[in-house]
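The chain that follows stands alone, in the form predicted on its own, written as structure tokens.
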Amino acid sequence: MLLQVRDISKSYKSRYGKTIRNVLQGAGISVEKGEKIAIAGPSGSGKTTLLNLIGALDFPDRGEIIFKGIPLSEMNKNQLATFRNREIGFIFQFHHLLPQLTLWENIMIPALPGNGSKKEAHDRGRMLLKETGLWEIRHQKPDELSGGECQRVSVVRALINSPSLILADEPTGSLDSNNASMLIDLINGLNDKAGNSMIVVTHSREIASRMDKIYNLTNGKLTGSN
């Protein structure tokens, strides 16, 4: 098992300390090694909030989440970070590119920190971009692109350390239907090639059903699957 969420629950409070709302109640779902979950929603149910806890951008008020056996609760600030960078590729609805850098220096940017060869991470960018249809283009910048092309960058990105794990929140959100479609059936490509597990935040019923389950999150949990 790569992931397990048990009964997660989460809330808002006021800066007194009073619950404003209560997002996650007793949430749970596990993941596979190599599994493509998609998980639908009203906007507000908490999807993104599922999101930054499991990717421990967030912490859960209860609930256990556990990854490849450790419960994130029992990590150091390091071992989190070294958690996001290395096993975690974030994808989300809008690109989120550095204007200043160029394509090719933004993918770069996770691989900064990594404790692996540099010569490595640049010949896993160049087998990226190509894969893409973005090598041709490496040196320009994100204002330079189209849309579709900066979220094809932020797909990128997210592979660039062979996470074990991707979290995507509505990554076809800021495209036209034929972009999202393209897209999705890239970041499937590219994540059936790898073996990464990935778990899809969608509004899109068609996205969603190219995925192996669909989850429902209402009233803080998470229900049904297919």
Ligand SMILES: Nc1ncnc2c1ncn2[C@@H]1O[C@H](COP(=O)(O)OP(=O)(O)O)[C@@H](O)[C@H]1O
Contents of the next structure:
Amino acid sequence: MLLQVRDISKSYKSRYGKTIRNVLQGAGISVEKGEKIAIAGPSGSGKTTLLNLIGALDFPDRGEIIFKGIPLSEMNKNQLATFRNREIGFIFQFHHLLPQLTLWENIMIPALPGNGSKKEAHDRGRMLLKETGLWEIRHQKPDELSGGECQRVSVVRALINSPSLILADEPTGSLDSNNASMLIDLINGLNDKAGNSMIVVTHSREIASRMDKIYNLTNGKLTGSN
Ligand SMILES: Nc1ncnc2c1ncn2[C@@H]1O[C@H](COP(=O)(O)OP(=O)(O)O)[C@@H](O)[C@H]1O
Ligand SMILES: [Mg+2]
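Other form of same protein, the form predicted together with the named molecule, not the form predicted on its own:
Entire complex below, previous chain first.
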């Protein structure tokens, strides 16, 4: 088992702390190594909150997230930083590439000094850019590319450190259906090759149907898988 999310709850206080919104209320999910999971649910149901908790960008009020047998709550600051950087690859709805950097510099950010072998990251960056058809344009900057190309770069950036779990939050939400389909093919292909797992939040039935399991997030709980 790669990941176990056990009975987690998360609530937010309103801006003035007067009301509390219970977003997750006992949500649970398990992810095997290599498994791909889709999460669907209405806007505001807590999908992004869930991914943020799994990626240790935030912490649950109750419940436990266990990664490779180790509860995140037992990791210290350094271990959490390593977990986020090495084990998790994030893909967002918008690419969040830095405009002043080239594509190559953007994808190398997660592999900056102190984060493992530079040569390994360079080799992997070269391989991924060639596979995604971006190698020739690696010295260009994001504003010279289309939205679909930028999103492909952000996929490469997510995979540069060979993470074991990709967390993708509506990764095709900013793309037209052609580009969306291409991007999912690309992510799926790269995932299969690397053997990593993925949790993808998506509104697209077509994309969800290409995952191993589909869960729905409603009323703070995850239900239904096929
Ligand atoms: N940092 C926060 N502070 C207060 N409320 C938040 C915060 N993040 C999310 N929320 C609220 O929690 C609910 C779930 O948000 P979110 O996880 O972004 O849902 P989804 O991704 O499913 O659209 C929403 O009502 C949102 O306004
Ligand atoms: Mg969201």
